[in-house]
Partner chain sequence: MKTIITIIALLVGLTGNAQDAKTILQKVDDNMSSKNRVFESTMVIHGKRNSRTITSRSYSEGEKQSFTEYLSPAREQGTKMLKVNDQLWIYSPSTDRTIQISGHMLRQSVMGSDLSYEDMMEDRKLTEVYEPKVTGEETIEGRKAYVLELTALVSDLAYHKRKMWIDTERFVPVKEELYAKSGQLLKQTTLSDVQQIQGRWFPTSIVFKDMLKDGKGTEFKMTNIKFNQDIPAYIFTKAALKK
Amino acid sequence: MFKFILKGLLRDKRRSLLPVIVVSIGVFLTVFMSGWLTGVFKDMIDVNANFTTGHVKIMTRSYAENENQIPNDLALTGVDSLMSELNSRYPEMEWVARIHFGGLIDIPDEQGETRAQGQAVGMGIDLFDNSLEAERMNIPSSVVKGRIPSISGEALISDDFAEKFNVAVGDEMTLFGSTMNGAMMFQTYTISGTVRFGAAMLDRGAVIVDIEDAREAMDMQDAAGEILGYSKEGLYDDEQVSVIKESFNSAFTNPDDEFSPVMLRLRDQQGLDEYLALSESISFMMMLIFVLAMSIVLWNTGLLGGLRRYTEYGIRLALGEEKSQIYKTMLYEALLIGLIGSVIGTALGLSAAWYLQTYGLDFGDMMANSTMMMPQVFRAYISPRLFYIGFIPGTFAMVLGTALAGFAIYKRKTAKLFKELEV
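Three-dimensional structure of the chain by itself (the form predicted alone):
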């Protein structure tokens, strides 16, 4: 039956070409927009996870309550043993320690006098020991001048700061701040390079050093402000991290000890729970509206296609064909057209989504003054859902429209039919 119907569709282009084109366009837009919205929200989650929240984060209870103040006097201690315990208990996660700090950058002139000063928001991360921290924070691609630190005593600074105060690679800078114990801290670093991340909150006065240099400067041996955990699969899985969070907090957190460690999920930090819920709702609503709109269009296509063939069905009835047989044939044709158009539209949508997933669209100029952690380049994301979501409007709506149009067949009266044919 399908072979016979397919031959009929191929030989009569007027019957099949327009519906296939309409279905293909609708499915293409559905698949492409789904991939685009999924990619945008995924990139936002990844940027926040990579720079600030991790998939999970461990801090002391007091540090977590005052995190915005970067209270390193409340930092975790005994980090080496805690990291070993984490790697043993939760091998599916990668664990990294970080130190955040604030201070003042002082750039001396040739006589050693202050030439320029500015506020610094610093971070100590593992830049050596074959760590993935630099790649996770996209530092190699963000280096504007110079290179990533390769030895102890080197630092990266914000390219905006370097341009503003005419600081060159190879110059020295002194970082003023306070140690973990509240004492005055000043440490001199050699500038190995400058970076620009595209986020205003990072680019105004960022300083990045190796975590061991930060520990030495701030008297934080075997200590860290926070320990971040990342799934080795690279994707945030809320169910997985929720299980890990409950397991860790039940084993390590003491409600009576303000210095006991506590684990938070990505969703528990910086209002991201509300943001993720909102983004999921917006994505769902937009896709639902889009799918419904495409379904209505394709429904009308099937309806009009059936009405245009009203005379054909009359002739077939006059020749003695059963009404039920004609109706089944109509549905089979609609299903075949829907499948062909859905396959073509899905292929085109996946191709467009792949292009944007690979190259993306650069919104760096628009994000220059943003205070939120947002990616500069927005990309689509090809998820398994894209391979079938287009078939919902592509086949169901087409068949539904044809089914409604086909009810007219059962209303045809034989006497009226012959009168129409005589005319």
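Would you generate the structure of this protein in the form predicted together with its partner chain, following the form predicted alone above?
Next comes a single chain, given without company.
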């Protein structure tokens, strides 16, 4: 029977094309919207996760206590073995080490003496072995002049600083501060480029070097201020990280040792708990309204589809077909249209979401001269939900609408039908 109906649908464009188009567009919008909403909230969270919190973050207990002072003397040690332990225990996460540091940026004159000095806001991240790290910190699109360091001994510095003190790409600069052990740190880097993040604090004196260079400078071999974990699927999943946190902390954290590592979820940091709760509830509400609205629209489409073929049903009744038989075929047709539309719509929605996930929508012009670290390019995000959410309004509502419209058939008097056929 399906085959028969399908044939009918294919041959009679009028009874199939428009409903399919409408269902497709509706499902497309639903899927796309869902991807967009997930993406926008994810973007907000990602900025935090990427720059500071990770999906999870490991520090020593005492480092965590004084995190805002960047106490590298309290940094994690034995990082290599910890990292390999993490990788084997929790392969679903990507683990990266980072070092934050303070100190002075010192620009030499020809004699090698201080020409200009400024406060450094330093970061050592894995630039060479892990291309994702630069991306996470939004470095590629923040580079103003020059390029990202490609070999050891190169550094990116704040564009504002470079402008202010007339420092050019290719110049040398020395980082002065203290090592993990409190010894003096002197390290000279070649400036490979300048960056501007649009965040006032960072733009005063950002210095970005490869983590191995930072380790070398700060005598932090096999050490790191923090280890961040990112879910390989890309999305912060509270349940997943809660399990990891639980298991890690029970295995590694020693309440008597202030230098033992402790893991925090993104949720546990910087008031993000509240933000997450808020965004979850808003996104849930929006999705609810959306699916509801879409369902109503497709219900209406079902109704319309039934009405459109009023005459046809009249003829079929006149030919002696059972009302229940007609009703059944109507429902099957609706189901087919719904499914076809949902598949097309989901495919379209996914591609649109994919496009916006890849390229994003740039609101940068609107937010030029931003002084805060905020996402300027909004992206959609393809979560597993997108694959099924469109079918709810697309198929279910379509069938429901048709079912309701179909009641009209039962109400019709055969006599009236013939009257309509007089045309």
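Positions refer to the first chain, counted from 1. Quantities reported herein were computed from a predicted structural model and do not represent experimental measurements. Between two forms, the rigid core is the largest collection of C-alphas that superpose within 1.5 Å.
Within the set Gly271, Pro91, Ile148, Gln357, Gly271 is the hinge position, where C-alpha fit passes from one rigid part to the other between the two forms.
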